[in-house]
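For reference, the chain that follows is the form predicted alone, supplied as structure tokens.
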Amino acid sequence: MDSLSAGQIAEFRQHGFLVVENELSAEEVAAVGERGDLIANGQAQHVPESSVQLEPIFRDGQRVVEDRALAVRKLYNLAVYDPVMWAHATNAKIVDIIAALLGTEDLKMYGDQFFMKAPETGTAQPWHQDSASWRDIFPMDLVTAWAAIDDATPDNGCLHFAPGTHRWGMMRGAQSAPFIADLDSGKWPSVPAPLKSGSISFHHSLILHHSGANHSRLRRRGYAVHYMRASSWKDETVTDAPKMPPFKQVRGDSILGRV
């Protein structure tokens, strides 16, 4: 059976992201969370601290930490590191949507972040494009899946997506700037991602996305990991990128020369 309809591949490449249901089993979903908990709680020695970041307020001593799951804002580059991780980046039923979002069985990690976003304290992330820090990666053809852990909604900082806007190329700073203006103040449209627990949310690493900030009393957590074809290049003269772990095979085959 296959993995997405011929309708949802030109959903995907018409508006740069898609909404996938009830995708993971609520094992799943709870194998995952647990073991970022595990994590962010600086229970997992194997995963380095360098791969944990908290929330401003924390970082820079204007609120004591208490719970530090609670505490932090993200984790990142945890696949490589870690078993239960890596297992949720190579799930199958994931990575038969990208294979057919990307057109390829030959396919990479980038990376990948577990967001925390705790209650009244998750700070909201402006409007961005992925491939705007992740600009040593070509073609600039990326795709998130982002799973959601805790139910995402507006008043708890789901995803917004502008539609569109992956078909824009890359943009940053001044070029970006007048049509995020645009987007915060209604003049373009842009749409909200609200997803259930074991949803999972696909976006292009080009397309304008942003979340609130978490003004409920409700946890939202959710785990995106990044994904490339194997037949990818990057640019060793872009020094501004961010310098990440070397890049796992997910599936097929990998490519002399490329990423």
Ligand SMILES: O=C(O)CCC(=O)C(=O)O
Given for the second form:
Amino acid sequence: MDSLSAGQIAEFRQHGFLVVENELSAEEVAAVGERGDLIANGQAQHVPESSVQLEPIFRDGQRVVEDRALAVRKLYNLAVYDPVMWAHATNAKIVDIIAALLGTEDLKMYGDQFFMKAPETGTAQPWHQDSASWRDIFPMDLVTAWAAIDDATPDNGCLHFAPGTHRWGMMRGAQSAPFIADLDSGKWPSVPAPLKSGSISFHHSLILHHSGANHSRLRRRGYAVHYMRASSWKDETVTDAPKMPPFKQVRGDSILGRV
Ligand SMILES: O=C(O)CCC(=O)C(=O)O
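What would you give as the form predicted together with this ligand, now that the form predicted alone is on the page?
Then the entire complex follows, led off by the chain already shown.
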């Protein structure tokens, strides 16, 4: 059976994102959630401390909390070190969908981020395009699988997407500011993407998206894995893009001279 219908692929191409419900089992979700908490608590020696980023109020000492998992904003570059996260990144259910959306079985992981968004203190993620950061990777046609570990709702800071904006090209700083103002004022439409735990949203690397602060008493953890074609090319002359660990093959073949 195909991982996605033709209608779902057309929806992704038109809107730049797609929600797939009930993709992960409760066991798969628990494994990723527990491993994320372990890493956030500094109990996984195989993951470097540089993969842990605290929320600003905990970083500058304004607030303290006993359970460090509740002070972490995000964890990143986990799957290159951790077998549980790598098992998730290579989960055939997810990779089949990525292969259908990117039109190839030759796939690499660009990176991964575990967004912790703790109750009451988890901060917002402003409107952005992922490829505006990953501007050394061409074509700018990567796909993120964002897996809900907890239920994600408008109240606890679920993702919001601006449908169709992945067709506007890459914009940075002043170039995107007027459109972000339009999104904030409601002049241009955006939609929340609430997800039940175990559901996954897939989004294009050029779509404008954001998430709100967590105003609730519930956690909103989400694990995002970013995928690209193995035929992608990295422009080594771009020096202000994130410094990433070597890109791991997720499926299929690597291609000489490419990422
Ligand atoms: O989880 C969030 O709050 C932000 C996620 C995001 O921006 C992404 O996965 O690209």
